[in-house]
Each structure stands twice: as structure tokens, then as C-alpha cells.
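The chain below stands alone, shown as C-alpha cells; this is the form predicted on its own.
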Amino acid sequence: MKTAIHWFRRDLRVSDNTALHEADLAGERVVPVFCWDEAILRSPDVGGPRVAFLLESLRSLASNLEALGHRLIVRRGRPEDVLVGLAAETGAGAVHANRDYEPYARERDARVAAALGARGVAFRAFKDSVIWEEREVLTGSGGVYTVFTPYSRSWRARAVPAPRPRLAPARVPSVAGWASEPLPASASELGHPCDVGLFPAGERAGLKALDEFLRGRVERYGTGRDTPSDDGGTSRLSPHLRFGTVNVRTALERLGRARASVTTEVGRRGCEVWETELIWREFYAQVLANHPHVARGAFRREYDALAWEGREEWFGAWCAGATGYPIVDAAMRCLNATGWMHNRLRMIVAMFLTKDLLVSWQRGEQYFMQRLVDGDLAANNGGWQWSAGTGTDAAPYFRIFNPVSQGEKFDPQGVFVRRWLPELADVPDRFVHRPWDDPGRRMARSYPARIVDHGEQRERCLRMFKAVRGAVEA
């Protein structure tokens, strides 16, 4: 009997799944597996909502498998252990996995190849997360991009591929002899304790997403997008994108349905900042790839020799939301407590950690993907580096966000932060991003003073950048 296994990594659905896809049309039996990759969880990367909000959609995956008749093998081990075991027990003569762009992805999936390759098992990558990779979208030149703008024009130039069908239900049962580790209750089990609520997590919870934020709330996407007070003003799918739950060519196939029945400008708009969102996505993940360096430094290398100044205190202020900074703070403690944060929030945070605090955006990255639920290395590390101003196509280092008109710019009443920041429930609208000027120092005790003044540390942070530019120049 011809058998294909089909390995889970960062695709949990059974609907346009290309590998899984192609592994039904190759074999007359599926084996679906997933492998719990201890180098993985033991990454100082890797924190507890994201195993949690994993944990969830791999439950999920399970039983919409069982629904057509398919048995999720779950196992734990090195994944070229595992995948050799599990094709000699099964008599599989290919493993089909979609392809991940991360270095470590890369360098376990050529070990895997490798090893299934010595035993005469094929090794079957395909494209399935983004779109276009990392070489399909080039300059005249037939170079990498390198800024936003013209890579998202010669994106949008080419036609997006139709999503896969979804998984025919099995044509041959289960083999119920074949190993598999029962699910674990909770990520703490897996070493990752999760102390946040989580999103709905799996496929059915990720469509669900999608089609509610595409029923109207995407027209107003365009300015509500900026407003994090606005519950409803982002799509709040990242997690299904960064799991794969639902993928970006069904997102971008029933986002053209829905653009094609909005009849106002603004809704128009929505929809297109949307997609431009889903490109930014793209545009980083083809970075990573194409200069895998940016996972361990700066993308322009001599930003390496910055000479950080921030102090440990202020990384814990800014880590804890102590910060004095309301729009700041309450960001933070809104991610702690939450495990996500809006788009805007995490530009003013970070670009406040590292050019108020003058703290290593390096430090920010990581504990960015310790506490999000949809913790990605190409996102997380492409808006590190763009706010810091050591990426490709980043914000100049001259540009640094005032934190008090950030936030009286996009939460002008304070609704936001006095969610987060009960302290400041008494403060008038104008001084609630400035409580230190409130002369009836309605303040309470118990909210921070000011950890650094805002001007000062702007100074310092061009000297700082100044001096790196000045010795390359030189």
C-alpha cells in the first residue's frame, strides 16, 4: 500500500494545506504526525501562551482528523528519530512537510532529509505559509528587496494562487497499533506554564475569526487599526496565521470577496491596509530568508557596534509596565496579562525601549516572544529592527516616538490606559499622558514616577547613533 506521512509543523488544518494536500493525492494512506521538538522547547525563545495556544490547536487538528477518518500521531524526540521510526513502521515512502523559513526550520529540515534520504525515503518540501518566498519576488535587477514599498507594488502585480482543498476524508482506516503520546493537559506539562487567557486557538476558531472580522469590521481597519482601545479594530489573527490554522491564502481569497461587496471609500480603504498588513508579513519573512544574519544581529551589521547605555532597572520598569509612561505601561501590562498587544502599542514600546532606555532592541525581541501568543521570529524580529532603527527599510535613527503624544494622539481620552492603569482612573483627559503635570496630583501613589525624561534620552540616543555612523564614515 502506498503510504505518505504528512509531518505538522506550522500548518494545523486540515483545509488548504498544501503538503497535506499533496501527500493525499500521492498515497493511498495518510499519516498525519506531529513531533514535539525538544530543541524547540527548550528555546529561551519559546514561552508559555504560544505552547499553550499550540497545545489548543493541535487538540483541535486531532479531531478534525478523526472527523475524516485520519489518526494525529503524536510522538516526542529529535524529528529525524521520529520521522525514520515512524516511515519504517508504516512502510511510508515519503514524509511531506511544508517548508519554514527560520534558521533553526532550515537546518533540522536538511538533517531530516538527509536522514529519511539514507533509508530511501523522500523528503517532500513545499511552499505553503507565504504567498511568494524568498526569491520569487526580485527587483528589475534580479535582486532581494530590501524596502517595503516597491517589494509590496511587485507583489500586489502578481496573481495569488487559489486556496488547496481541503483533506478527503481517508480512504484506508487507521492503523490504531501505531504509537502515539496522548496530548498533554496543559503546556506546563511541556515546561511552560501559561499564566494569560487565551485566544481560541485551532482551525474552526481561526475561520471563525476571519469571517467576522471580514463581515464589516475590516472597513474601518484603515483608521481603527491605530486606536488600541478599539477591540474590534484589528483582525486579532495573527496566532492562526503564525500556527497556521488558517492560511494567508484563505485570508486573501474571502478578503476579495469581501472587497468586492464594500461600497465606500473607507471600506475600501480597510480592506486595502489590511492587505497591506498581510504583505508587511510576507516582506519580513522573505528578510529573514534571504539574510538569515538578522536573527543574531543587526540587518545593517555595523549598527552592532551600538554601545547600549540603558541600565537593568529600566529594562525591568519597562518589562513590569513601571515605567511613569501610561501609553507605555499599560501596553506592557496588557501584554503580560494578555499575551498580545496592538500593532501601534508594540512601535511605541519598543522604539521606548530602545531609544528612551537605550536598551538593545535584542533584549525587547526575546521577551516579545517569551509572553506573545503569536510570538513569530520574521515579524517579531522585522518591528524590533525597524523601531530600533538597524533594519532593512526602518524607521530613520533620528525618528523617535514621543510617548506622551503617541498616546495622546491615538487614545486621546485615555480609555486604554485607564484599563490598564487603574492608578489613573481620576485624571482628567488632558493629563492622563502626563499625570506629572496635573496640578490636583490626582495621580495615586502607587503609579510610578518618570524613569528617564523623554528629552534627555532623546539627546542621548543621536549620540549614540551619531557615534556609530561617524566611525563608519570615517
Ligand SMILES: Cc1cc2nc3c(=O)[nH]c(=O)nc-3n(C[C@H](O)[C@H](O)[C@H](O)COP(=O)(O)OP(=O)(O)OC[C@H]3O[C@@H](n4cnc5c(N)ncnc54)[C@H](O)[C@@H]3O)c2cc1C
Contents of the next structure:
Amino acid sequence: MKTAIHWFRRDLRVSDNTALHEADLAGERVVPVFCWDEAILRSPDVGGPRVAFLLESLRSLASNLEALGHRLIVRRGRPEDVLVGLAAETGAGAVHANRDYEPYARERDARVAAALGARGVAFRAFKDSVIWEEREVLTGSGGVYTVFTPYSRSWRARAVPAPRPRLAPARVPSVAGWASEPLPASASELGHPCDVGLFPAGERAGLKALDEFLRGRVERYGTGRDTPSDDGGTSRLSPHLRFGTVNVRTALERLGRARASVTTEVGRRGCEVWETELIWREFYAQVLANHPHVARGAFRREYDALAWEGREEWFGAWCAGATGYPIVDAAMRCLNATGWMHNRLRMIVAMFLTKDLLVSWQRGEQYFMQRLVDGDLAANNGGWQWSAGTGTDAAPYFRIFNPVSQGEKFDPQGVFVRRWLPELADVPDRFVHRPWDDPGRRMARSYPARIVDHGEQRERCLRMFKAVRGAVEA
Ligand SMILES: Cc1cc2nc3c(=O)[nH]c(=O)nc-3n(C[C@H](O)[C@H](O)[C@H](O)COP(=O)(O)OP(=O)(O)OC[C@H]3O[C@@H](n4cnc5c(N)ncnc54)[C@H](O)[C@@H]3O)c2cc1C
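Okay, that one was the form predicted on its own. Can I see the form predicted in complex with the ligand too?
Full assembly next; the chain just shown is listed first.
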């Protein structure tokens, strides 16, 4: 019997899944497998919120597969060993997977392909997590884009492929003798206790989140996306796109349908801006794929020489939400308590860590990976390097957000800030982002004083960047 293994990684769904669909076409029997890879579980970039989301998504995947007569085989070990073993047990002639562009994943997949190849089993990898990968969207002279706007123009000039068909019901029952580990009861059992509430996980929850967003909220996205206190202002789809419980093709197809029924200019604009954000995701995926050094250092290599002079205790205060700057502290407390942070706040806290506290972007990048439910190397790295001014399409080094005016602009009544900082409950709106100026001194004494002065740190930051630029230009 022709058998193909489908190896699930960041594509935890049965609908619109390229490699899974191809496996179904290629063989009479599809053997779905998930492998707990110790190398990933031990990585310092992995944290509880993400592992918990992954685990719940696997539970949902296992039950969706079961409803179709398939059984998810779960194993633990080095992927090459697990897959070679399973191929021998099942008599599979091929292992299918969707491509992952992270440096570790590429190296792992090369090892897996070699190990399978040596035993006459094919490894077939497919494009799936992005619409256009690596070197598909190129400049007129055949180079890869490093600036977003022209990239997005070229991206938009191409027709987006349609979603793939859903996995068909199994034609042959799974063999009971193929061993499978039960899914752990919690992320703690995998060494990553999750101390935040569970983000709705799995394919059904992802599609529901997508549909609810597209049923109206997307129409105010053009303006609402920059208001951190508006819980419905953005889609909250990032963990689903990260783990592939929703695919970007499906998201774009449903966006297209929603857009067709929008009647207002504002609504159409909302749809267009949301599409742009999905293109940012693709942009950073191709930056990582084409410039893998960004995973370890600055995109602009000269900035690896920046002499970050921030103090360890400043980093600790930033992590804990105790810098004395309300918008920064509220954002960090929100992240620590929920595994989530609004995009505007990510930019503010990232810029504050790097340009006010003068702590290297890599420290913040890693903290985000440990705490975020949607932590994704490409998008996170892109966001941090953008904020630090070291990246492809970065904010120039001299653009430094003022945390007070950012707070006043995007949270004018302090609704978001007060939600996370009860110490500021009695401070009038006018002073909520600079409570030290409140003549009534209504901020609770437990709220920390500012650990640095923004104006002074700004000057230091400019000197730090100029020292490197001077060395390069000299
Ligand atoms: C410092 C920093 C770190 C970040 N870390 C991550 C991360 O680890 N994982 C992650 O998915 N996003 C990251 N982002 C991008 C962005 O903040 C989140 O994707 C977004 O807040 C997720 O919320 P949403 O799903 O409601 O997004 P929406 O506003 O509804 O956008 C839809 C989707 O587009 C994608 N997207 C939106 N903005 C961006 C962006 N700037 N870059 C890349 N993709 C984008 C996401 O997949 C998102 O789900 C980071 C941004 C910054 C500034």
C-alpha cells in the first residue's frame, strides 16, 4: 500500500494545508505525525505561553484528524530518528512537510532529508506558511527587497493562490500497533509552566477569530489598530498564523470576500491596511530566509559594534513593568500577565529598552520570545531590529519615541494604562502618562520613580549610534 507520512510542525490544521493535501494525493494512506523535538523544548527562546498554545492546538488537531478517521502519532526524540523509525514501521515511501525558514529548522530538515534519503525514503517539502517565499518576489534587477513599500507593491501585483482542499476522510484505518505518546496534560510536563490564561487555540478557534474579525471589525482597522485599549481593534490572529492553525491563504481569501461586501471608503481602507500587515509578515519571513544572519546579529552588520551601556537592573525593571514610565510599564505588565501585547506597545517598549535604557535589542527579543504566545523568530526579530534602528527597513537611529507623548497620543484618557497600573487610578487623565508632574501627587507611593530621564538617555543613545557611524564613515 502506498503510504505517505505527514510531519506537522507549524501547520497544525487539516484544512488548507499544502503538504498534507499533497500527502493525501500521493498515497492511499496518510500517517500524520508530530514529534516533540528536545532541541526546541530546551531552547532559551521557548516559553510557557507558546508551549501551552501549541499543546492545545495539538489536542484540537488530534480530534479533527480523528473525526476524519486519521490518528495523530505523537513521538518524542530527534526528528530524523523518529521519522526514519516511523517510515520503516509504516512502510512509507515519503515524508511530507511544509517548509520552515528559520535557521534551526532548515538545518534540521536537511538532516532529516539526508537520513530518510539514505534509506530510500523521499522528503518532500512544500511552500505553505507564506504566499511568496524566499526569492519569489524580487526587484527589477533580480535582488531581494530590503525596503517594505516596494516589496509590498510587487507582492500585490501577483495573484494570491486559492486555499487547498481540506484533508479527505481516511481511506484505510490507522494501524493500532503504531505507538503514540499521549499528549501531556499541561505545558509544565514539557518543562514550560504557563502562568497566563490560555489563548483560544486550535483550528476551529482560529477560524472563528478570523471570521469574527472580518465580520465588521476589519472595517475600522485603519484607525482602530493603533488604540491599545481597544481589545477588538486588531484580529489577534498572530498565534494562529504562527502555529498554522489558520493559513494566510485562507485569511486572504476570506478577507477578499469580506472586502467585496464593504460599502464605505473607511471600511475598504481597513481591509487594505489589514492586508498590508499580512504582507509585513511575509516581508520579515523573506528577510530571515534571505539574510539568516539577522537571527544572530544586526541586519546592518556595522551595528553589531554598538556599545550598549544599559544596566542590568534597568533590564530587570523593564521586564517587571517598573520603569516609572506608565505606557511602558502597563504594556510589560500586560505581556507578563497575558502573553500578549498590542503592536503599538511592542514598538514603544522595544524602542524604550534599546534607546532609553540602552540595553541590546537581543535581550528584549529573547524576553519577548519567552513571554509572547505568538513569538515568531522572523516577525519578532524584524520588529526588534526595526525599533532598534539596526534592521532592513528600520526606523532611523535618530527617531526615538518619547514614551510620554506616545502614551498621550495612543491612550489619551489612560484607559489602557489604568487597566494595568492600579497605582495610577486616581491620577487625572492630563497627568496619567507623566504622573510625576501631577501637582496633586495622586499617584500611589508604590509606583516607582522614573529609572532614567528620557531627555538625557536620548542624547546618550545618539552618541552611541554616532560612535559606530563615525567609525564606519571614517
Ligand atoms: C518589537 C516587536 C516584536 C514583535 N514580535 C512579534 C512576534 O513575535 N510574532 C508576531 O506574529 N508578530 C510580532 N510583531 C508584529 C505585531 O506586533 C504582531 O503581529 C501583532 O501585534 C499581532 O496582533 P494581531 O494578530 O491582532 O495583528 P493584526 O494587526 O490583526 O495583523 C494581522 C497579522 O499580520 C501580521 N502582522 C501584523 N503586524 C506585523 C508586523 N509588524 N510584522 C510582522 N507581521 C505582522 C501578524 O501575523 C498578525 O496576526 C512584533 C512587533 C514588534 C514591534
